[in-house]
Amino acid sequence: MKARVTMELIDKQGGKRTREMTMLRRDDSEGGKQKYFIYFHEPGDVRGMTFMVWKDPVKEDDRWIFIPAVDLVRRIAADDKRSSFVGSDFTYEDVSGRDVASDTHTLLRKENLGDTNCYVVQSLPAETVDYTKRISWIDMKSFLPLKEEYYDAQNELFRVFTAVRIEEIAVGEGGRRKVFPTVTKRTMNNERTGHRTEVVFQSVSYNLGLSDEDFSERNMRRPPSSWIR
Amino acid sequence: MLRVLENIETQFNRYSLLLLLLTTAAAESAFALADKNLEIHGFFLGNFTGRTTGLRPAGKEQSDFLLAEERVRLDLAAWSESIEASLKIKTDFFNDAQAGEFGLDLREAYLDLTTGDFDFRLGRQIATWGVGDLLFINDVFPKDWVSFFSGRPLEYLKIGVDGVRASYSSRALNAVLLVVPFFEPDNLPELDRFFLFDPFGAVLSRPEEKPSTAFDNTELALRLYRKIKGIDISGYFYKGFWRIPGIKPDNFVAPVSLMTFYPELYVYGLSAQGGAFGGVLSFETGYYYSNADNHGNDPAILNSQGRFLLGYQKQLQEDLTLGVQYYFELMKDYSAYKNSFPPGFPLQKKYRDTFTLRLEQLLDHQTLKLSLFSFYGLADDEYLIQPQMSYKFSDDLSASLGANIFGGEKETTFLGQYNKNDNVYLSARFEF
């Protein structure tokens, strides 16, 4: 997958923050394994600046940053998955997917949300994480998450998950015309502190023919043009 | 091959500069320019460093500060649409207000091209090789101590240096040559600006031999690397010469004049980062091989050395950081030179060894960054201190308040001659 995405970072007054970054994601076909890259287009600081994320759903991830001004690549601590994204209100594990075995789930009931069938499921993480409790919407057609709210240890809402905008994106043609739906707008509220943040998807596309190699320090140094332009 | 590539280098120096004067013309009318192709940025920044021991060194500025300075930075880049090929110009305009100067400083000019499993770059660059933090064996590039020790942002702290790079990647091996005809020393303090050791502070005669630039005193630069079992490994070679001069004096007891020459160097290194421990390790090595004076003979020229660094990072909880390292620095042919080396001068230690901390946290989702790093020199009882605290007020407007402490049992080690030089910084930086 590649998209083009735009992050705003709201606080409680209504400051706005923004970061535009460019995200190519490599889902292995086996054993939950992923790779992906951001490329940094926006604000001035982190211009030009590239993360790489190579995801083991066994083990730690690997994490290295490129830091253009110092010519510098260099791996990151990375223990914590459930650590913000940017400062965002995101998670490292909301932007490339939290394991399906990392909770256990137990579907609660069936109910509209809007006009959409979903299902309502709640999920306990296995092993201690900032949240105790997580209750989706889940659309019945497309499998994608339409709310999440997340509970703390008081069984407080704390974090609250939207879907706003989901859009179908169109792979190939033909017989061998494939449909993703997308969620292309999202947003994560925090219901403590009033700050959220609003993620915008532009340019969405699939199947782009990235192999394992393409995930290299080489590209992280030089994204190819095709990538970031 | 290496005419060649002089004659490139000359022809690139020309084209950057008429680039360059392109730049300063582009600005004005950047947004018309918007779709072709073309990107302009930059940013203002402002550096103020005042010393805070109240003590001024006798140079001529008679100064309390390090800097006070003005930088306007102008980023262009401009890309090909038909190949895989770019061009990248980063240039300083500077007012030294302290100095009462006004300057260029082109940090990077180069032209990157792609063909196949070949990256080259060519021009004025930045490298940055080897796993340690701020601490540095296999990064065998010129680096600038001054901006380092006075508060500059941490970017200022390389020099770009003159030259070729070619990258090759592939499965099994990757590999970056850097082809470098033109020396450029680091820029280390001077004593119009910083107290420092100096045991020839009176002889202001000083003629500087930098290696002329012949096509033997090309520099070369090679790193190969690859991921073994999921740990990144680098073997490294370098040919050149020491970036911090050795001292001639006409004679030892009565000098008139230093001459300050840059001996020629080799190093073979090797570096291992993989995470551990819920965490990232880093071990580093390399052995410098001081060519002009093998055996330690010359008093002037830095002998042979092995260096070692081990490192750890770990993240102790969201936004909180702790990196440690321990490095260790082994002087070969030590009696050779303690025989050598004029009486009354300070003897350095047959090893030195120094353990570095960091720790960072962001708060305010990551707009307040609270820092300290710092280095305590085991062997030689010395140390530098470096807090900071940096804010960002906008996307555009950040602000960073630090400072620099330095101290040592001796005035002659490496930072405790910089004792009377602790200073505090405010810089302010405007990104558009």
Given for the second form:
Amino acid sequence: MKARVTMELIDKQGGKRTREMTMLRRDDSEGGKQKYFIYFHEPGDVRGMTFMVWKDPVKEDDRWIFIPAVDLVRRIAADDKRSSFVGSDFTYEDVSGRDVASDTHTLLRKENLGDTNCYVVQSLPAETVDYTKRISWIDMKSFLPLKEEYYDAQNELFRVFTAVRIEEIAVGEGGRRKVFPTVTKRTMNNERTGHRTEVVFQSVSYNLGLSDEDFSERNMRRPPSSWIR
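Switch from the form predicted together with the partner chain to the form predicted alone and give that structure.
For this one, just the chain is written down, with no partner chains and no other molecules.
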């Protein structure tokens, strides 16, 4: 997958800061390994910065960030995965996804969210993280999360994720045509501070032929121009 991504950081008074990125993702297999690569275009203080993730369903994910100002590729420690992603209300783990096995899941009920039939699932983290409970509304058809509520140790709601817009991205024609339901607009609200982050995906495309070798430290420093045009 490849997409142009706009991220707006919006404070309580409505002031905005904008980040422009290109995101790449490669799925090794359904439910298997994944690799992510993000290149920052704007603003100037993050231009040329890159972020890369190697996800593995049976072990801790590997994350790196390249900081061009000091020509440094830094590995992000596992303890930092719940830290803010470039000042937004999303964490590093939110961006690349959390492994299913990291939580204990319980189906609470089935209900509609708007016009969509959903499973409502409670997820309790196996390790100590910034939340003690997550409640998710999962689309029964696409299995995409449409809403997630995060609760702290006092059982108070402190973050809310919402899938604002979902589009079906078609690839191929005729019998080879495949449709990928894709969240193309999402928000994360911080209920404590009133700060929120809005993310919009544009020019989304799939089945690009990316290989494992494309997701390397060398490309973090010098990503191919075809990726980031």
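Numbering follows the first chain given and starts at 1. As the structure is a computational prediction, the values presented were derived from the model and not from experiment. Whichever C-alpha set is largest while still superposing within 1.5 Å between the two forms counts as the rigid core.
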Superposed on the rigid core, does the Cα of D61 end up 2 angstroms or more away between the two forms? yes
When the rigid core is used for the superposition, does R218 move between the two forms (threshold: C-alpha shift of 2 Å or more)? yes
